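The chain below stands alone, shown as structure tokens; this is the form predicted alone.
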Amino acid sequence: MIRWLFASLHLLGLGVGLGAVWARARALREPLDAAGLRRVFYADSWWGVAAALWIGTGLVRLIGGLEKGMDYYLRNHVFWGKMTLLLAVLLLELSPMVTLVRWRIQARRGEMPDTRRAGRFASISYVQAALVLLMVLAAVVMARGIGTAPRG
């Protein structure tokens, strides 16, 4: 039952995250008045929830031995490709994350943040959505036992 629960939460994070990062990208392309900023912050919050779900459940599944065992994953080149994609998503997120935190603080103070980089952050969000889709493809390949190097 616990395996099912963590696998389900991991997959639910996909739906939440893909929808959230796409919604964030779209919101960043719209006028960024007070209502527009609320839409950006709402989508961004759900993107953060998804990240916590993916990383948290993924680590439990990897380290906790709920799935195929750590040895399977560490010897699987598709797994390492998936982790490289995750790292790319996280690295791409650094600038938007820091900036959006600043925007939230400014908005709470009643100030209008400088949103000139919104278009750039929208583009980054679309790239992140594509990387998440590639991670899904990698997960499907791994689930079929592909990518594991034979034991030497």
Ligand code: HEM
The other form holds:
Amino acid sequence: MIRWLFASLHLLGLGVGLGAVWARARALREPLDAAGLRRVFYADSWWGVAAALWIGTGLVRLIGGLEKGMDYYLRNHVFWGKMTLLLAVLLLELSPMVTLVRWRIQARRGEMPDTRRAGRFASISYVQAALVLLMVLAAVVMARGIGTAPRG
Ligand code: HEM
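Structure of the form predicted in complex with ligand HEM, please, following the form predicted alone?
And the full complex, kicking off with our chain again.
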């Protein structure tokens, strides 16, 4: 039961995450009045939830031995490809994450944030969406035994 529960939550992260980062990209291209900013913050919050869901359930599946055992994945090139893609997504997230936290604080104070970098954050979000799709391909390949280095 635990096994399929974590597998389901891991996949749920995909539905939530892909939808959220896409919605964030679109909202950042719209006029950023108070309502527009609320749409950005809403999508961004769900993107954060998806990241926590993915990484949390992924690590449990990896370290908790719920699937093929940690050794299998650590010897699987595609798994490391997937983790490299994840690192790229996280590194790309640093600047929008810090800035959107600052925008939230300003908006809560009733101030209008400087949104000149919204276009760049929209582009970053679209690139992250593409990287997530690549991660799905890597995950599916990895789960089916491709990429495993022979022992010893
Ligand atoms: C720290 C981060 C992550 C770890 C450690 C991790 C680990 C895992 C593990 C152990 C599996 C089970 C594979 C199997 O059935 O043998 C898996 C499956 C999967 N992961 Fe992740 N994952 C992580 C993040 C992600 C992210 C961000 C995505 C988003 C695209 C993702 C997408 C998937 C998918 C789609 C599967 C199902 C593959 C299948 O059964 O065909 N994972 N992951």
